[in-house]
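What follows is one chain in C-alpha cells, specifically the form predicted alone.
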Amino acid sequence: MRHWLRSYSLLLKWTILRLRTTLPFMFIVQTLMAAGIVLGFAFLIPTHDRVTALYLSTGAPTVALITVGMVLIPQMVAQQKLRGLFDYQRAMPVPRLAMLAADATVWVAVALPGMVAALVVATLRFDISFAVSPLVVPAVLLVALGAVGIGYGIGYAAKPELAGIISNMIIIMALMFAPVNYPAERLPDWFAAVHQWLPFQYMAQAMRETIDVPATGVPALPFLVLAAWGLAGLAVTARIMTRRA
C-alpha cells in the first residue's frame, strides 16, 4: 500500500506537470460548457416548470462528468498512443491502477468547477432551490468512476482514430438522445428500453436525486449500475495495460 500511495502521488505530480499548459484551458472550457447547457437548453423550451428546471440544472453537471470521462479521456489516450507515451507508461515500474487513479483525479478535478458553475447558474436562471443529500458526494464519485472507467476502456481498447469517433458519438448521445436533460418518458419506448442498459440514465438519476432528493428517497439502483460499468471499464483497461508487460 505504501508503494501504491507513493506511486500515485508521484504520478499525480507528473500528470499535472505534463498537462500544465492545457489544464487552465480545459477548466475554462468545461465551466463554460456546463453553464452554457443550462442557459442554451433553456432557450429551446418555452416554459420552465420545476421539473424542467431540475433536469437542466442537474443534467449539466452530469454532462460535464460524461464529457471529461468519456470524451476527453479517450481522445487523450489516443494521442498518447500516437506519440508513444502509452508504451512508455506501460514500461513504468508502478502499479497500473495507481497510474489510472492519478490520471482520473486530474480529469475529475477538471469537471468540478463546471459542475458548481452549472448549479449556480441554474439557481439564478430558474430561481430554484435544492434539497441536497450527503449522498451527492458518493454519487459524483460513482458517476465519475463510471465515466472514467468507460472512457479509459474505450481509449485503451480502440484504435486512436476509432476512439475519437466513439467519443464524439457519446457526447452527441449524452446531449441530445439520452434522458439526462429531460425525462425518459419523452423518448420512444424502444429507445427508452435501450437506455435501461446504458449508463447515461443512471448517471443523471444519481446526480438528480442526490442534488434534489425526491419524497421516496434516493434509490440504490443507479449506484449499483454505475459501479458495475466503472469496474468493468477499469478491468478492461488494467488488462490491456498489463498485457505483454
Contents of the next structure:
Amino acid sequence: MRHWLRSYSLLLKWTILRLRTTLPFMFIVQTLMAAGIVLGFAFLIPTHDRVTALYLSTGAPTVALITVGMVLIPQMVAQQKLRGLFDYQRAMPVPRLAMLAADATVWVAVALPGMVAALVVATLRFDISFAVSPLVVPAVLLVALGAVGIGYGIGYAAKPELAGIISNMIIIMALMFAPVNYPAERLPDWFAAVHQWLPFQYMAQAMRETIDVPATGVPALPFLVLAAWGLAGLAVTARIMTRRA
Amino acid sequence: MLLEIDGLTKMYKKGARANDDISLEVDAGQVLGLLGHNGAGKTTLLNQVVGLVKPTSGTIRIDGRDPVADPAMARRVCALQPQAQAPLTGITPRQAIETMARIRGASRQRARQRTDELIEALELAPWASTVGEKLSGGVQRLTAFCMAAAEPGRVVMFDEPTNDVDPVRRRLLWEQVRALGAAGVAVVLVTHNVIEAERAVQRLVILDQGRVVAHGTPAELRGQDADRLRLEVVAADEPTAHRLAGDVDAVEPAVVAGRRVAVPIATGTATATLAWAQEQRDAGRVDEFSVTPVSLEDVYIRLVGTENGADATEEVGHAALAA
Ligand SMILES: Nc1ncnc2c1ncn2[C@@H]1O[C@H](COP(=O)(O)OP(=O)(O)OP(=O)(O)O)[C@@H](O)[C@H]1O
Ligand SMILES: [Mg+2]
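Mind pulling up the form predicted together with its partner chain next to the form predicted alone we just looked at?
Full complex below, order starting with the chain above.
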C-alpha cells in the first residue's frame, strides 16, 4: 500500500508536469462548456417547467464528466500510444492501477469547476433551488469511475484512429440522443429500451437524484450499474496493459 | 550470476524466431555488449528480461527469480532505457531524470544528487531546464539514458543509448556505463557502435537472426586477428590499386574497392610494410595509407556478414575476407 501511494503521488506529479501548459486551457474549456450547455439548451427549449430546468442543470455536470472520461481520456490514451509513452510506462516499476488513478485524478479535477459552474448558472438562469444530498459526492465519484473506466477501456482496446471516432460519437450521443438533458419518456420506446443497457441514463440519474433528491429517496440502481460499467472498463484496461506479446 | 538466460527462444505470433536458443550470463559489475543487425532480436531479448514479452521457451533468472512468473519484480530490479525516444513533452530533463529516479525507488536526496551528477557528467546543463519538445534528438536520447542510469537497480539495460549522440558526449556516456559497472550493477548494452562499445564492455555477445553467433571478450573475439594489423592504402588510381594489392606481404587476400586497398598483415611485418608504403607514396603511387589494429567491426562483419551477403568490394586472390 505504501508503494502504491508513493507511486501514485509521483505519477500524479509527473502527469501534472507533463500537462501543466494544457491544463489551464482545459479548465476554461470545460467550465465554459458546462455553463454553455445550460444556457444553450435553454434556447432550444422555449418553455421551461421545473422538470426541464432540473434535467438541464443536472445534465450539464453529467456531460462535463462524460466529456472528460469518455472523450478526453480515450483521445489522450490514443495520443500516448502514438507517441510511444507506453513503452516507457510499461517498463516502470509501478502498479498499473496507480498509473491510471494518477491520470484519472487530474482529469476529474479538470471537470470539477465546470460542474459547479453549471449548477451556479442553472440556479441563476432558472431560478431553481435544489435539495442536495451528501450522497452527491459518491455519485460524482461513481459517475467519474464509470466514465473513466469506459474511457480507458476504449482508449486501450481500440486502435488510435478508431478511438477518436468512438469518442466523438459518444459526445454526440450524450448531448443529444441520451436521456441526460431530458427525460427518457421523450425518446421512442425502442430507443429508451436501448438506453436501459447503456450507462448514460444511469449517470444522469445518479447526479440528478442526489443533487435534487426525489420524494422516494436516492435510488440504488444507478450506483450499481455505474460501478459495474466502471469495473468492466478497468478490467479490460488492466487486461490490455498487462498483456505480454 | 545476477542475470542468467538459458535456452531462450521467442517466436512471435505469425512471426519468425526473434530469439533462438540464446544462453548468456551477466554478473554484478559486468558490462555485456549486445551486437547484431537490425531485427537480430536484441530488443526482444531485453523485453523478455523485464517481463514485457513472454518467452516461448527457455528460462530467465534475475538473481535467481523468474521475471516470467513475476514481472513486477523484474521491473523493480531492472532499469531499462527502451529503444524508442522518451516521451518528454512538457517536462524538462532534470524533472524527468529526478522523477524517474524517485519512481524507481531513490530517496528524494539521492534522486537529486544522481540527477546533478549525470547532468554534469554528460554536459547536459545547458538544456537541463528546457522542456522536451524543444530538445534536440541527441539530448532527448541522453536524458532517456540518465532516466535509466540515475537509479539503475541491480540490472540496467540500455537499448541503443548512443543513437543521435555526438562523438564527445558518446565518450562521456561510455564513461558512465563503465562507472555503473564499477558500482556493481550488471549492465546490458545494445549498440550498433561496434568500435566504441569495446571501450565500455567486458564481454560481447553477437546475435544473428536470433542466434548467438559469438560470445567472449573483445580479445577472444579477435582471436587470430589479435596479432594482425590492417593496412589501408588509397592508391593514385584503380589499376595501381590492383597492382599494389598483389605486392603487399599479406596474411590474407586484399580487398580492393575503387582506389582503396585493405590488407591484413602480420604484426611482425609491420615495420617493413610501413617502409614499403612510404616508398610508394614518395613515388606518387599512393595518396595516403594507415596501419591499424583489426577492429571489432571487422570481426563483427566477418561473423555476421553483410545484409545481402555481398557488398561493393571486389576480391583479389583466392578467398573472400568478408565471407
Ligand atoms: N511485437 C512483435 N510482433 C511480431 N514480430 C516482432 C515483434 N517485435 C519484433 N518482431 C520481430 O522480431 C525480430 C526481432 O526484432 P527486435 O526488435 O528484437 O530486433 P532488434 O535486434 O532490436 O533490431 P534493431 O536493431 O532494428 O532494433 C524482427 O524480425 C521483428 O520483425
Ligand atoms: Mg531493437
